[in-house]
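Read the single chain below, which is given as structure tokens and is the form predicted on its own.
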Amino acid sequence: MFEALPDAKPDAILALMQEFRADTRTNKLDLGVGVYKDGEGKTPVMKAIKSAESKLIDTQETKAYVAPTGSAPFCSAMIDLVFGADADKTRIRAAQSVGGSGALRVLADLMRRSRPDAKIWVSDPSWPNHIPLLGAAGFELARYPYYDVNTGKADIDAIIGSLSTAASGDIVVLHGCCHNPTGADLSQDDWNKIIDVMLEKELFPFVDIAYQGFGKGLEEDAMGVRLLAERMPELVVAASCSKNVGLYRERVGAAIVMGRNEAEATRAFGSLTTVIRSNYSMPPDHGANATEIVLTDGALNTQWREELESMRVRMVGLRKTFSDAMRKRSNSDRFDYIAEQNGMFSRLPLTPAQIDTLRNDHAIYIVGDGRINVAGLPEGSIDELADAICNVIAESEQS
């Protein structure tokens, strides 16, 4: 049986890890992994989510299977999350799922079911599981170009004429907020661009939103789905509650559809409840109702907002902290870029030799492609990490 199989491909952020944590260096510093980490280098558990959980626990009565769409509420407090409180709920339906990740595989399955001919168009860069993950379902991937990397930010020229040249009926992936891996994102003037181009060539928006609140703020990172909602007859978003909430291992996240109109909209979600039933048959409870709890209950929503933008507003601070050392050390401005952008992740200009001597040299860890992990920023020792990438720069370019 087994023998046939061929050998599996590493993945290139595990075997990071795996590598990080071999390393017996006691100043080793890991800026690949994509979790949000405080000061201390920990991610914590949020306040809210520990009395939710407390709460929870003294309140639930069973442990029986919930729907294969999950908890009804939290998916109602999830479309309110992304798609606002006013918004045509009539229209909107949406099912727990495993995680973003979960999300995405269900949704791409539910396209291929009434799609099957369609491709779908990826950012090129992406986060590196979106295409295994929509290739599994069985699509023709391509990619469209994305980031400007003489500018640090999204290139619209670009991604306007790649999209121009896509079939009618094609499918195309769009980054929610804080896009990964540069943290790059589009303006309201791009978005709206991007919509006129898909209404005219008649696609599809399938909407990726794992780090809502990361970025200018739970409303303002949201901006995106919302003019795509107002504008387009239809479109799908995959949601994910690891960052924003917290709940990494927990596997939280919300499948969610738009129809042309109620009807429509009943009859994706009824096949979608069948595609997670045929994929893993019922979501997990925990996490779901822990969220549940946090975005209902008033005094836990305003501690869970409150906890999340000092998230945020600490990202920012390192992002800027960091631009400015690296101005300072590379006495240019090619560094600026990073302070703009939003989120976890920007891209450092850097090639695989350079990366490699970062690692081995001075025990940095960073992914091969250059991405960083903002949260993950050393604050007590910024200038040091500078002065390392601005040196191991100069030495190649000057070899």
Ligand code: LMR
Contents of the next structure:
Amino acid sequence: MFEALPDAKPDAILALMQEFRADTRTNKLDLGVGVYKDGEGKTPVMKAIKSAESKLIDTQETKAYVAPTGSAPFCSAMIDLVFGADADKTRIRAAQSVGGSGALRVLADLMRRSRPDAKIWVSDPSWPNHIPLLGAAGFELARYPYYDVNTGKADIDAIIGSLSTAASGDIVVLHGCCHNPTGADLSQDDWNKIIDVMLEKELFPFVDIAYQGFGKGLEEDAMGVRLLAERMPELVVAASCSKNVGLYRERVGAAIVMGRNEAEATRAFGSLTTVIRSNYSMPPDHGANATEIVLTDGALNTQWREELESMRVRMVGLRKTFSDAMRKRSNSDRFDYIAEQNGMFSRLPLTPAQIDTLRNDHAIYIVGDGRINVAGLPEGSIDELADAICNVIAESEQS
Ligand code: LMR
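In place of the form predicted on its own, the structure of the form predicted together with the ligand is requested.
In what comes next, the whole complex appears, and the chain from above leads the way.
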């Protein structure tokens, strides 16, 4: 049976996570996988979620099936979170999904049923798993350049230039906020320019929002989705609760569709239900149930928002401290962009050899494209980290 299978190519981020776990050095530092960490390097369960879980255990009376699309109140709360409480819900539907990745996959499957010949455009660079995940849904992929390494910003002219060559009906994946891996987000003006091209070329927006609340704030980070909802006739959104509710391993997310009208939204939701039923049948309940409590219970909702905000503020502070340290150590302003970027990630201009040296000689783990997880920056020893990075760069530039 299995003799014809090719050797599997490991996922860069997950392989690094395994390597880090196996490393026995006590001074090791993980700047790899995108998981929030506190000042002690831990990823605790959020307090609001702990309380919601206790409440759930005390009150839940059955573990009977919910539905392929999960809990309706959870889905409604997710629509409010992403689209805003004033959104026109008559033409928006959501299905609870197996994390943000599960949402990406079922939405891709849904669109492939409807538009099998469309190409799907993904930013270059992007989250590495976008490529195999969307490819596995059967789509032909195309890339649009996204990032200007010289400014540390999204390269809006290059984005527009590239998307202008897309064919009518093509699908464009847009990171809702906190672009992974660059941390370079689109301004309101950039979003509007992209929407202009999408309207002109009749392109379809597919938003991946996995870090809402980690950039500028819960409402602010939804700006792109909300502009799209205002100006585009239809769209889909994959939302993740892994980071902003801290439920990584529980796999909680939502696959959201906005149709041109109520009938089309209902039709899309019907097909989405079929896609889910024919795949994993129904999503797991526990994490989404706890999230539903946190999103709908007044006191727990306030507590969750405060916790999330303090995580965000901590990351903003770490960005500034690290960028200042790099400015001092490198005697240049070439790392100032780190303080300007959003969310959990930024990219350092490191070669693969420099990344290997940092891992082998200093036990510092950075993803192969130079991506660092800002939340993993060591609060008490950022100067030492900046020294190590700048020394490795200087040594390799000399040799
Ligand atoms: C990341 O980008 O590190 C996270 O989204 C985790 C993952 O699944 O890759």
